[in-house]
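Here you get one chain, nothing else, as C-alpha coordinates; it is the form predicted alone.
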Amino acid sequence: MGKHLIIANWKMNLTIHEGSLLVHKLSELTQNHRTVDVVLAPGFLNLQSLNLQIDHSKFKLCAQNFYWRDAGAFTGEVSANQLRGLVSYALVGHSERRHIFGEAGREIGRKVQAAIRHDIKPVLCVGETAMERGDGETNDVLHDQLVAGLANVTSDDMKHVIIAYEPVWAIGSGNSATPDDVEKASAMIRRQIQHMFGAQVARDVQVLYGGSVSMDNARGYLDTKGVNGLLIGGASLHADQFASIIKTAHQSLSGKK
(Lines of atoms letter the chains of each structure in order from A and count residues from 1; the text may use other names and numbers.)
(Lines give C-alpha, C1' and ligand atoms only; values in the text may rest on other atoms or scores of the structure.)
Protein backbone atom coordinates (compact mmCIF):
# COMPACT_ATOMS: atom_id res chain seq x y z
CA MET A 1 0.00 0.00 0.00
CA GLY A 2 1.33 3.44 -0.91
CA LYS A 3 1.33 6.58 1.16
CA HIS A 4 -0.43 9.91 0.90
CA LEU A 5 1.78 12.99 0.86
CA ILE A 6 0.24 16.07 2.49
CA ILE A 7 2.11 19.36 2.09
CA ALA A 8 1.23 22.56 3.95
CA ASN A 9 2.20 25.67 1.98
CA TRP A 10 2.14 28.60 4.39
CA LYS A 11 3.11 31.05 1.62
CA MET A 12 4.04 34.53 2.98
CA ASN A 13 2.21 34.06 6.26
CA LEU A 14 3.09 33.63 9.96
CA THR A 15 5.93 35.13 11.95
CA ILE A 16 8.52 32.87 13.57
CA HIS A 17 6.52 32.94 16.81
CA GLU A 18 3.21 32.26 15.07
CA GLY A 19 4.71 29.41 13.09
CA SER A 20 6.10 27.84 16.25
CA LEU A 21 2.70 28.05 17.96
CA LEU A 22 0.98 26.49 14.96
CA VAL A 23 3.40 23.55 14.90
CA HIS A 24 3.01 23.08 18.66
CA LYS A 25 -0.78 22.85 18.27
CA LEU A 26 -0.46 20.62 15.24
CA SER A 27 1.82 18.25 17.12
CA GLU A 28 -0.79 17.88 19.83
CA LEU A 29 -3.58 17.24 17.33
CA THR A 30 -1.88 14.74 15.02
CA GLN A 31 -0.60 11.21 15.35
CA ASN A 32 2.10 9.43 13.41
CA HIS A 33 0.52 7.51 10.55
CA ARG A 34 2.55 5.11 8.46
CA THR A 35 0.15 5.82 5.62
CA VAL A 36 0.75 9.59 5.55
CA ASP A 37 3.85 11.75 5.08
CA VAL A 38 3.27 15.28 6.41
CA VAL A 39 5.40 18.12 5.08
CA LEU A 40 5.46 21.76 6.20
CA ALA A 41 6.51 24.55 3.83
CA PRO A 42 6.96 27.70 5.95
CA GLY A 43 8.71 30.91 4.93
CA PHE A 44 12.51 30.90 4.90
CA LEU A 45 12.74 32.66 8.28
CA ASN A 46 10.87 29.82 9.98
CA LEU A 47 12.88 26.93 8.56
CA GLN A 48 15.81 26.84 10.98
CA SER A 49 13.75 27.26 14.16
CA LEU A 50 11.18 24.69 13.04
CA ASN A 51 13.96 22.27 12.14
CA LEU A 52 14.93 22.36 15.81
CA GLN A 53 11.33 22.20 17.06
CA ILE A 54 9.58 19.53 15.01
CA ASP A 55 9.42 15.82 15.64
CA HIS A 56 11.19 14.65 12.49
CA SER A 57 9.41 11.30 12.63
CA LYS A 58 6.11 13.19 12.27
CA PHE A 59 6.93 16.17 10.04
CA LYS A 60 9.37 17.00 7.26
CA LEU A 61 10.24 20.48 5.99
CA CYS A 62 9.89 21.96 2.52
CA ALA A 63 11.26 25.16 0.99
CA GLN A 64 8.76 27.31 -0.89
CA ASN A 65 11.38 28.47 -3.38
CA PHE A 66 15.14 28.64 -4.11
CA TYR A 67 17.55 29.74 -6.83
CA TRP A 68 19.03 27.16 -9.17
CA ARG A 69 22.67 28.24 -8.89
CA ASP A 70 24.64 26.83 -5.96
CA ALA A 71 26.42 30.05 -4.90
CA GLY A 72 27.41 33.47 -6.18
CA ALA A 73 26.55 37.16 -6.33
CA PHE A 74 22.77 36.78 -6.25
CA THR A 75 21.64 39.15 -3.52
CA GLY A 76 18.51 38.06 -1.71
CA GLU A 77 18.46 34.52 -3.10
CA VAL A 78 18.75 31.16 -1.32
CA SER A 79 20.26 28.14 -3.06
CA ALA A 80 19.41 24.46 -2.88
CA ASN A 81 22.97 23.97 -1.65
CA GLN A 82 22.22 26.17 1.38
CA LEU A 83 18.96 24.30 2.03
CA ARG A 84 20.59 20.87 1.86
CA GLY A 85 20.13 19.02 5.14
CA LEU A 86 17.52 21.53 6.33
CA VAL A 87 14.63 20.57 4.05
CA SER A 88 13.56 17.31 2.46
CA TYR A 89 11.36 18.88 -0.23
CA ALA A 90 11.13 22.09 -2.24
CA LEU A 91 8.31 23.58 -4.28
CA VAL A 92 9.25 24.36 -7.87
CA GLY A 93 7.20 26.28 -10.42
CA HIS A 94 4.31 27.17 -8.11
CA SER A 95 1.79 29.22 -10.08
CA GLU A 96 2.52 32.28 -7.98
CA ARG A 97 6.19 32.01 -8.95
CA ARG A 98 5.24 31.60 -12.60
CA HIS A 99 2.57 34.28 -12.85
CA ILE A 100 3.62 36.90 -10.28
CA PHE A 101 7.41 36.61 -10.50
CA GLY A 102 7.66 35.56 -14.13
CA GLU A 103 9.54 32.29 -13.73
CA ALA A 104 9.79 30.54 -17.08
CA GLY A 105 10.08 26.89 -18.04
CA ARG A 106 13.86 26.87 -18.51
CA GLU A 107 14.49 28.32 -15.05
CA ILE A 108 12.00 25.92 -13.48
CA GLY A 109 13.77 22.99 -15.15
CA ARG A 110 17.09 24.17 -13.73
CA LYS A 111 15.54 24.34 -10.27
CA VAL A 112 14.31 20.76 -10.53
CA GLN A 113 17.83 19.66 -11.46
CA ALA A 114 19.39 21.69 -8.63
CA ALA A 115 17.05 20.17 -6.04
CA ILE A 116 17.86 16.63 -7.19
CA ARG A 117 21.56 17.45 -7.20
CA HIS A 118 21.35 18.39 -3.52
CA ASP A 119 19.19 15.48 -2.35
CA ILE A 120 16.04 17.58 -2.08
CA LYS A 121 12.81 16.25 -3.57
CA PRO A 122 11.35 18.79 -6.00
CA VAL A 123 7.59 19.22 -6.02
CA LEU A 124 6.99 20.40 -9.58
CA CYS A 125 3.76 22.40 -9.77
CA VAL A 126 1.81 22.46 -13.03
CA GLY A 127 -1.59 23.78 -13.97
CA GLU A 128 -3.63 25.93 -16.32
CA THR A 129 -5.17 29.39 -15.96
CA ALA A 130 -8.90 30.07 -16.28
CA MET A 131 -8.38 31.40 -19.81
CA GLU A 132 -6.39 28.34 -20.86
CA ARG A 133 -9.04 26.08 -19.35
CA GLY A 134 -11.78 27.96 -21.18
CA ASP A 135 -9.91 27.59 -24.46
CA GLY A 136 -9.55 23.83 -23.97
CA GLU A 137 -5.78 24.04 -23.58
CA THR A 138 -5.35 22.21 -20.27
CA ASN A 139 -3.59 19.20 -21.77
CA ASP A 140 -1.30 21.39 -23.88
CA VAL A 141 -0.33 23.45 -20.84
CA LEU A 142 0.40 20.38 -18.74
CA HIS A 143 2.46 18.90 -21.57
CA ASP A 144 4.56 22.04 -22.00
CA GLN A 145 5.13 22.56 -18.27
CA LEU A 146 6.14 18.95 -17.72
CA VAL A 147 8.51 18.88 -20.68
CA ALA A 148 10.21 22.11 -19.58
CA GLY A 149 10.27 21.25 -15.89
CA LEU A 150 11.67 17.77 -16.38
CA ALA A 151 14.24 18.60 -19.05
CA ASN A 152 17.54 16.75 -18.50
CA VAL A 153 15.99 14.65 -15.69
CA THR A 154 16.64 10.91 -15.91
CA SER A 155 14.28 8.04 -15.20
CA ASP A 156 16.31 7.30 -12.08
CA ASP A 157 15.99 10.95 -10.97
CA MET A 158 12.22 10.66 -11.24
CA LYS A 159 12.18 8.49 -8.10
CA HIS A 160 12.69 11.76 -6.22
CA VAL A 161 10.26 14.00 -8.14
CA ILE A 162 6.69 14.80 -7.09
CA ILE A 163 4.18 16.43 -9.44
CA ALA A 164 1.50 18.75 -8.06
CA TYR A 165 -1.48 19.61 -10.24
CA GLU A 166 -2.67 23.02 -9.13
CA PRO A 167 -5.05 24.68 -11.58
CA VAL A 168 -4.36 28.41 -11.31
CA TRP A 169 -8.07 29.24 -11.47
CA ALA A 170 -8.74 27.19 -8.33
CA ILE A 171 -5.95 28.44 -6.05
CA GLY A 172 -7.34 30.56 -3.21
CA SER A 173 -10.51 31.20 -5.20
CA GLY A 174 -12.86 28.87 -3.40
CA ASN A 175 -13.65 27.38 -6.82
CA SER A 176 -11.98 24.03 -6.36
CA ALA A 177 -11.69 21.57 -9.21
CA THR A 178 -14.00 18.57 -9.17
CA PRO A 179 -12.55 15.12 -8.51
CA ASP A 180 -13.38 14.31 -12.14
CA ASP A 181 -11.31 17.32 -13.30
CA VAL A 182 -8.42 16.17 -11.12
CA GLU A 183 -8.64 12.56 -12.30
CA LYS A 184 -8.43 13.66 -15.93
CA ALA A 185 -5.47 15.95 -15.22
CA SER A 186 -3.68 13.23 -13.26
CA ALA A 187 -4.18 10.80 -16.14
CA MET A 188 -2.77 13.36 -18.58
CA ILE A 189 0.24 13.93 -16.33
CA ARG A 190 0.94 10.21 -16.11
CA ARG A 191 0.58 9.78 -19.88
CA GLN A 192 3.18 12.48 -20.44
CA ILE A 193 5.49 10.99 -17.80
CA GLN A 194 5.12 7.62 -19.50
CA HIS A 195 6.00 9.16 -22.86
CA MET A 196 9.12 10.72 -21.35
CA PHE A 197 10.29 8.09 -18.88
CA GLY A 198 8.34 4.87 -19.38
CA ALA A 199 5.34 3.09 -17.89
CA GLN A 200 6.93 2.14 -14.57
CA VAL A 201 7.91 5.71 -13.74
CA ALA A 202 4.43 6.89 -14.71
CA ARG A 203 2.86 4.40 -12.31
CA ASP A 204 5.22 5.20 -9.46
CA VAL A 205 5.35 9.01 -9.58
CA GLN A 206 3.38 10.77 -6.84
CA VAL A 207 0.78 13.20 -8.15
CA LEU A 208 -0.76 15.69 -5.72
CA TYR A 209 -3.72 18.05 -6.07
CA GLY A 210 -3.66 21.65 -4.85
CA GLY A 211 -6.30 24.36 -5.13
CA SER A 212 -8.80 25.48 -2.47
CA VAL A 213 -8.50 22.20 -0.55
CA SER A 214 -10.56 22.13 2.65
CA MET A 215 -11.68 19.69 5.33
CA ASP A 216 -14.91 19.25 3.41
CA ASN A 217 -13.48 18.30 0.01
CA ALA A 218 -10.16 16.64 0.93
CA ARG A 219 -11.55 13.10 1.05
CA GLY A 220 -12.98 13.41 -2.45
CA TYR A 221 -9.58 14.28 -3.88
CA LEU A 222 -7.73 11.67 -1.83
CA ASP A 223 -10.08 8.96 -3.09
CA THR A 224 -9.60 10.09 -6.70
CA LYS A 225 -7.83 7.65 -9.00
CA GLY A 226 -4.25 8.68 -9.67
CA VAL A 227 -4.00 11.15 -6.76
CA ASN A 228 -1.40 10.47 -4.05
CA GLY A 229 -1.83 13.49 -1.81
CA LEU A 230 -2.56 17.19 -1.44
CA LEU A 231 -0.79 20.55 -1.58
CA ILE A 232 -2.71 22.75 0.84
CA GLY A 233 -2.65 26.51 1.24
CA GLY A 234 -5.12 28.40 3.42
CA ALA A 235 -6.38 25.41 5.40
CA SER A 236 -2.82 24.58 6.49
CA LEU A 237 -2.67 27.83 8.48
CA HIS A 238 -5.24 26.44 10.94
CA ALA A 239 -4.04 23.56 13.11
CA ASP A 240 -7.47 21.99 13.56
CA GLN A 241 -8.28 22.06 9.85
CA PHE A 242 -4.90 20.73 8.76
CA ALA A 243 -4.94 18.01 11.41
CA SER A 244 -8.38 16.97 10.20
CA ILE A 245 -7.08 16.66 6.64
CA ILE A 246 -4.15 14.54 7.83
CA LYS A 247 -6.58 12.24 9.62
CA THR A 248 -8.74 12.08 6.49
CA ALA A 249 -5.70 11.08 4.44
CA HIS A 250 -5.02 8.19 6.80
CA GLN A 251 -8.66 7.11 6.70
CA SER A 252 -8.67 7.23 2.91
CA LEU A 253 -5.91 4.64 2.66
CA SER A 254 -7.12 2.55 5.56
CA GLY A 255 -10.63 2.35 4.09
CA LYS A 256 -12.32 4.08 7.01
CA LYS A 257 -15.16 6.58 6.68
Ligand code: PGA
Contents of the next structure:
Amino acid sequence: MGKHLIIANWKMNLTIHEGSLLVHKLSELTQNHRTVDVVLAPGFLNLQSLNLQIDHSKFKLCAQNFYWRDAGAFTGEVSANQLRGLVSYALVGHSERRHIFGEAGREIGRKVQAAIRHDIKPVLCVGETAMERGDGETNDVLHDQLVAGLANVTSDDMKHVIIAYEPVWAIGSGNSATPDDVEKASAMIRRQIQHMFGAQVARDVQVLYGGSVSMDNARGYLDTKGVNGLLIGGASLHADQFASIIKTAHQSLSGKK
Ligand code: PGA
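Return the structure block for the form predicted in complex with ligand PGA; the form predicted alone was the one displayed.
Below: every chain and molecule of the assembly, starting with the one above.
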Protein backbone atom coordinates (compact mmCIF):
# COMPACT_ATOMS: atom_id res chain seq x y z
CA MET A 1 0.00 0.00 0.00
CA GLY A 2 1.28 3.49 -0.85
CA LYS A 3 1.74 6.26 1.66
CA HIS A 4 0.42 9.78 1.68
CA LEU A 5 2.84 12.68 1.82
CA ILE A 6 1.46 15.78 3.54
CA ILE A 7 3.61 18.92 3.37
CA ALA A 8 3.02 22.13 5.35
CA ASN A 9 4.27 25.20 3.50
CA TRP A 10 4.39 28.01 6.04
CA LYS A 11 5.69 30.49 3.43
CA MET A 12 6.94 33.76 5.03
CA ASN A 13 4.79 33.36 8.13
CA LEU A 14 5.42 32.81 11.86
CA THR A 15 8.31 34.00 14.02
CA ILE A 16 10.75 31.44 15.41
CA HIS A 17 8.77 31.38 18.64
CA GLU A 18 5.37 31.04 16.91
CA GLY A 19 6.71 28.25 14.72
CA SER A 20 7.99 26.33 17.69
CA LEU A 21 4.65 26.74 19.46
CA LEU A 22 2.75 25.50 16.40
CA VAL A 23 4.92 22.38 16.21
CA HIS A 24 4.46 21.79 19.91
CA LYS A 25 0.65 21.87 19.50
CA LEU A 26 0.83 19.76 16.37
CA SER A 27 2.86 17.09 18.16
CA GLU A 28 0.20 16.87 20.81
CA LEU A 29 -2.59 16.60 18.28
CA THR A 30 -1.05 14.05 15.92
CA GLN A 31 -0.27 10.41 16.21
CA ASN A 32 2.47 8.61 14.40
CA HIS A 33 0.80 7.02 11.36
CA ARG A 34 2.77 4.55 9.29
CA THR A 35 0.56 5.48 6.34
CA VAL A 36 1.41 9.19 6.31
CA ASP A 37 4.69 11.09 5.99
CA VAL A 38 4.29 14.56 7.52
CA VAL A 39 6.71 17.21 6.35
CA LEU A 40 7.12 20.78 7.60
CA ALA A 41 8.46 23.59 5.42
CA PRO A 42 9.06 26.52 7.77
CA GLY A 43 11.17 29.57 6.96
CA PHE A 44 14.95 29.04 7.00
CA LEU A 45 15.35 30.55 10.49
CA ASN A 46 13.15 27.88 12.04
CA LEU A 47 14.95 24.91 10.54
CA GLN A 48 17.73 24.44 13.06
CA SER A 49 15.62 24.81 16.17
CA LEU A 50 12.85 22.60 14.77
CA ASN A 51 15.45 19.99 13.86
CA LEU A 52 16.22 19.75 17.59
CA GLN A 53 12.58 20.02 18.65
CA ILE A 54 10.80 17.52 16.43
CA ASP A 55 10.30 13.83 16.89
CA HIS A 56 11.95 12.68 13.67
CA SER A 57 9.77 9.61 13.41
CA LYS A 58 6.76 11.95 13.22
CA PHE A 59 7.95 14.92 11.19
CA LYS A 60 10.52 15.60 8.50
CA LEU A 61 11.78 19.03 7.43
CA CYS A 62 11.64 20.73 4.05
CA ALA A 63 13.26 23.92 2.74
CA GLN A 64 11.01 26.33 0.85
CA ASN A 65 13.82 27.38 -1.44
CA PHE A 66 17.61 27.35 -1.96
CA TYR A 67 20.17 28.40 -4.55
CA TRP A 68 21.54 25.78 -6.93
CA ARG A 69 25.24 26.54 -6.61
CA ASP A 70 27.04 24.89 -3.70
CA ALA A 71 29.01 27.87 -2.33
CA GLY A 72 30.44 31.22 -3.31
CA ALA A 73 29.80 34.95 -3.54
CA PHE A 74 25.99 34.85 -3.62
CA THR A 75 24.95 37.26 -0.89
CA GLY A 76 21.76 36.32 0.86
CA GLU A 77 21.44 32.85 -0.62
CA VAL A 78 21.41 29.42 1.01
CA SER A 79 22.64 26.34 -0.86
CA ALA A 80 21.47 22.74 -0.92
CA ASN A 81 24.97 21.89 0.30
CA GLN A 82 24.31 23.97 3.45
CA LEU A 83 20.90 22.35 3.93
CA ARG A 84 22.23 18.84 3.56
CA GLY A 85 21.46 16.75 6.64
CA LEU A 86 19.07 19.39 7.98
CA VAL A 87 16.16 18.90 5.57
CA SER A 88 14.88 15.79 3.82
CA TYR A 89 12.90 17.70 1.18
CA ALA A 90 12.98 21.06 -0.61
CA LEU A 91 10.31 22.83 -2.63
CA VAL A 92 11.49 23.79 -6.10
CA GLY A 93 9.74 26.15 -8.49
CA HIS A 94 6.83 27.05 -6.25
CA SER A 95 4.57 29.41 -8.21
CA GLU A 96 5.43 32.27 -5.84
CA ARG A 97 9.10 31.76 -6.71
CA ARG A 98 8.27 31.63 -10.40
CA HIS A 99 5.88 34.58 -10.47
CA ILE A 100 7.14 36.95 -7.77
CA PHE A 101 10.88 36.22 -7.99
CA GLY A 102 11.11 35.42 -11.68
CA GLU A 103 12.49 31.88 -11.41
CA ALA A 104 12.32 30.11 -14.72
CA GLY A 105 12.87 26.77 -16.39
CA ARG A 106 16.64 26.39 -16.53
CA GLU A 107 17.22 27.63 -12.99
CA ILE A 108 14.50 25.35 -11.68
CA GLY A 109 16.11 22.37 -13.41
CA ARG A 110 19.44 23.24 -11.80
CA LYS A 111 17.80 23.37 -8.39
CA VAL A 112 16.26 19.92 -8.87
CA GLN A 113 19.71 18.57 -9.76
CA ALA A 114 21.39 20.35 -6.81
CA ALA A 115 18.85 18.91 -4.37
CA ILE A 116 19.41 15.38 -5.68
CA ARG A 117 23.18 15.87 -5.48
CA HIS A 118 22.84 16.68 -1.78
CA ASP A 119 20.42 13.89 -0.83
CA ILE A 120 17.45 16.23 -0.56
CA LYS A 121 14.20 15.19 -2.24
CA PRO A 122 13.03 17.98 -4.55
CA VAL A 123 9.30 18.70 -4.62
CA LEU A 124 8.95 20.17 -8.10
CA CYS A 125 5.88 22.42 -8.23
CA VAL A 126 4.08 22.80 -11.55
CA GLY A 127 0.80 24.41 -12.51
CA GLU A 128 -0.94 26.78 -14.89
CA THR A 129 -2.21 30.33 -14.35
CA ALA A 130 -5.88 31.24 -14.71
CA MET A 131 -5.19 32.76 -18.10
CA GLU A 132 -3.34 29.70 -19.37
CA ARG A 133 -6.19 27.54 -18.15
CA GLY A 134 -8.72 29.79 -19.88
CA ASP A 135 -6.74 29.46 -23.11
CA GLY A 136 -6.75 25.64 -22.83
CA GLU A 137 -2.97 25.54 -22.28
CA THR A 138 -2.84 23.53 -19.05
CA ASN A 139 -1.26 20.45 -20.62
CA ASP A 140 1.30 22.49 -22.55
CA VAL A 141 2.32 24.37 -19.41
CA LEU A 142 2.69 21.14 -17.42
CA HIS A 143 4.70 19.63 -20.28
CA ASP A 144 7.09 22.59 -20.48
CA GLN A 145 7.56 22.86 -16.72
CA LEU A 146 8.29 19.14 -16.40
CA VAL A 147 10.71 19.10 -19.32
CA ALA A 148 12.65 22.08 -17.92
CA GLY A 149 12.44 21.01 -14.28
CA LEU A 150 13.54 17.44 -14.93
CA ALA A 151 16.26 18.16 -17.50
CA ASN A 152 19.36 16.03 -16.89
CA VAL A 153 17.59 13.95 -14.23
CA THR A 154 18.00 10.17 -14.64
CA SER A 155 15.34 7.48 -14.13
CA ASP A 156 17.24 6.43 -11.06
CA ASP A 157 17.18 10.00 -9.66
CA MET A 158 13.41 10.04 -10.17
CA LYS A 159 13.05 7.78 -7.10
CA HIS A 160 13.77 10.89 -5.06
CA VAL A 161 11.67 13.42 -6.99
CA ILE A 162 8.14 14.46 -6.03
CA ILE A 163 5.81 16.44 -8.25
CA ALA A 164 3.25 18.86 -6.81
CA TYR A 165 0.43 19.99 -9.08
CA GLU A 166 -0.39 23.48 -7.90
CA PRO A 167 -2.60 25.46 -10.26
CA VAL A 168 -1.62 29.10 -9.69
CA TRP A 169 -5.23 30.25 -9.62
CA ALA A 170 -6.00 27.89 -6.74
CA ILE A 171 -3.15 28.94 -4.44
CA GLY A 172 -4.28 31.07 -1.51
CA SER A 173 -7.48 31.96 -3.34
CA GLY A 174 -10.02 29.74 -1.60
CA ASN A 175 -10.82 28.63 -5.14
CA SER A 176 -9.55 25.05 -5.15
CA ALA A 177 -9.41 22.77 -8.17
CA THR A 178 -11.97 19.95 -8.31
CA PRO A 179 -10.77 16.38 -7.67
CA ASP A 180 -11.64 15.75 -11.31
CA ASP A 181 -9.29 18.56 -12.46
CA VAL A 182 -6.57 17.12 -10.24
CA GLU A 183 -7.06 13.58 -11.55
CA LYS A 184 -6.68 14.84 -15.12
CA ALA A 185 -3.58 16.88 -14.25
CA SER A 186 -2.01 13.96 -12.41
CA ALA A 187 -2.66 11.70 -15.41
CA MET A 188 -1.08 14.27 -17.72
CA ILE A 189 1.95 14.58 -15.42
CA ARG A 190 2.38 10.79 -15.34
CA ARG A 191 2.04 10.57 -19.14
CA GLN A 192 4.82 13.09 -19.56
CA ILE A 193 7.00 11.33 -16.99
CA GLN A 194 6.36 8.04 -18.75
CA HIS A 195 7.49 9.65 -21.98
CA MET A 196 10.69 10.89 -20.33
CA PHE A 197 11.52 8.05 -17.92
CA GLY A 198 9.35 5.03 -18.69
CA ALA A 199 6.24 3.39 -17.32
CA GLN A 200 7.64 2.18 -14.01
CA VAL A 201 8.84 5.66 -12.97
CA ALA A 202 5.51 7.15 -14.05
CA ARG A 203 3.64 4.67 -11.85
CA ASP A 204 5.90 5.14 -8.85
CA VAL A 205 6.34 8.92 -8.78
CA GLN A 206 4.45 10.66 -5.99
CA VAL A 207 2.13 13.38 -7.27
CA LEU A 208 0.69 15.86 -4.76
CA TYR A 209 -2.05 18.44 -5.07
CA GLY A 210 -1.80 21.95 -3.62
CA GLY A 211 -4.04 25.01 -3.76
CA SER A 212 -6.57 26.06 -1.10
CA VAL A 213 -6.63 22.65 0.55
CA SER A 214 -8.71 22.71 3.73
CA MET A 215 -9.95 20.29 6.37
CA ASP A 216 -13.19 20.06 4.41
CA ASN A 217 -11.91 19.35 0.91
CA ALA A 218 -8.75 17.32 1.72
CA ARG A 219 -10.45 13.92 1.62
CA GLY A 220 -11.71 14.47 -1.92
CA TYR A 221 -8.14 14.83 -3.22
CA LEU A 222 -6.70 12.09 -1.07
CA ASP A 223 -9.24 9.65 -2.49
CA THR A 224 -8.51 10.73 -6.06
CA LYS A 225 -6.76 8.34 -8.39
CA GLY A 226 -3.14 9.29 -9.01
CA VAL A 227 -2.88 11.63 -6.00
CA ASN A 228 -0.35 10.69 -3.29
CA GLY A 229 -0.63 13.62 -0.93
CA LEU A 230 -1.05 17.35 -0.41
CA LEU A 231 0.97 20.56 -0.28
CA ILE A 232 -0.79 22.88 2.13
CA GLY A 233 -0.27 26.59 2.74
CA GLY A 234 -2.88 28.50 4.76
CA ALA A 235 -4.43 25.54 6.58
CA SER A 236 -1.00 24.36 7.75
CA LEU A 237 -0.63 27.46 9.94
CA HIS A 238 -3.39 26.19 12.26
CA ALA A 239 -2.42 23.16 14.34
CA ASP A 240 -5.98 21.86 14.63
CA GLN A 241 -6.68 22.12 10.90
CA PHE A 242 -3.39 20.59 9.84
CA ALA A 243 -3.73 17.77 12.39
CA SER A 244 -7.20 17.06 11.07
CA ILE A 245 -5.84 16.80 7.50
CA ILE A 246 -3.13 14.37 8.66
CA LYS A 247 -5.81 12.23 10.29
CA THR A 248 -7.90 12.37 7.11
CA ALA A 249 -4.89 11.20 5.10
CA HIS A 250 -4.53 8.22 7.39
CA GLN A 251 -8.24 7.41 7.18
CA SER A 252 -8.21 7.70 3.41
CA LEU A 253 -5.57 4.96 3.16
CA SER A 254 -7.11 2.77 5.81
CA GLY A 255 -10.44 3.03 3.97
CA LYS A 256 -12.35 4.67 6.84
CA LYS A 257 -14.93 7.36 6.28
P1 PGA B 1 -2.61 27.43 0.00
O2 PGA B 1 -1.09 27.35 -0.53
O3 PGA B 1 -2.93 26.11 0.63
O4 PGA B 1 -2.61 28.57 1.00
O5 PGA B 1 -3.46 27.70 -1.19
C6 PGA B 1 -0.60 26.20 -1.14
C7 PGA B 1 0.81 26.42 -1.61
O8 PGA B 1 1.14 27.51 -2.05
O9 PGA B 1 1.67 25.51 -1.53
